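Here we start with a single chain on its own, the form predicted alone, put down as structure tokens.
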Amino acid sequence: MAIPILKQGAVLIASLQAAPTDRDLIQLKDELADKIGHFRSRIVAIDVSALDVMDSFATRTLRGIAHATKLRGANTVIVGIQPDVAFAMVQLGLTLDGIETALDLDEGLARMRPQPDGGTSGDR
């Protein structure tokens, strides 16, 4: 099942719906990689908050992504982790370090939106 990707402005947002396999995984990132490039994004979105698991190939996809995208010039923020996924990653020592986190998909965007000074809210 390929997971939905969204353009909001200069925004990608992919929401995942359900525990996505290996290959949708794969293929997200794929997508992301062209679109990014195609729509000149500067944001992308990854909504997870449908997701009551979350395996070490899916969260080292997803600190692929964010790291793909800010290679193609765009920032990355995972939103929505639930609390029993979030512990779940923690005593499996599965991290998401450097990349964007928030609670829903308003604060993240709120965190990515470009600040006056040039940075973004997450950059702080």
Contents of the next structure:
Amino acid sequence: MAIPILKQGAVLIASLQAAPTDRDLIQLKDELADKIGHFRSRIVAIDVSALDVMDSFATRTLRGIAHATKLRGANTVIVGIQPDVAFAMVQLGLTLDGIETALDLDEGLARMRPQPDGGTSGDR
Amino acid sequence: MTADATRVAITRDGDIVEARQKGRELAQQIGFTGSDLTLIATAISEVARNIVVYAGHGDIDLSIAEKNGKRGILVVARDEGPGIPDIERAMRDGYSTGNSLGLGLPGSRRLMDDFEIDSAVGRGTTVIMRKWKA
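The form predicted together with its partner chain is what I want next, because the block you gave corresponds to the form predicted alone; please supply it.
All chains and molecules follow, beginning with the one already shown.
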């Protein structure tokens, strides 16, 4: 089951459905890398609000996506991590250090919008 | 096996999702709620992935645990893979031979109440985890 990726201007939005398999996540990584180049996207938003589990593999893959998109000149924001999921990630020892996160898609996109100084607020 | 117990065969990454969903269902049936369900499902996800990555195939048995009037969930992950040569090292955060974060086993131990691991090189690995209802 492929994870849908929507394009809106310079923004790519990936919406994870409930319970993606490892293969779905790897496919998302490949497709995002491809689409960023194709559409010259500047911002990638990954919505994980439908996920009831973020285990070490999912976290590592999302972290890899965020770091790789950064190297390609785009910023990634991960939005919608559920409270219970966040708690389990902390217990497991998983972090998303250096990666932008936001409560929901609206807030995530607002945070990543270009600032008057030419950067994005995600560049902190 | 009764409806209180279920076995999930683990052979590919899709089975990881099935195992954690079945685990969540059983935990819910036992009376776990909220964040406990997420902790249990996440721990099952980690041990199931260990089977896929290191052993190729195995089983996860999910059942009800009972001790001194307490109820909980029992998760037994069993494989006949290569086994773990150095369990102490494998239980340390950040140690991995499988290109992962190395948090699967030590992380799962933190998520659950009881955690036992038995492994022999060439004979496979069994992980037994329990979480008790508060």
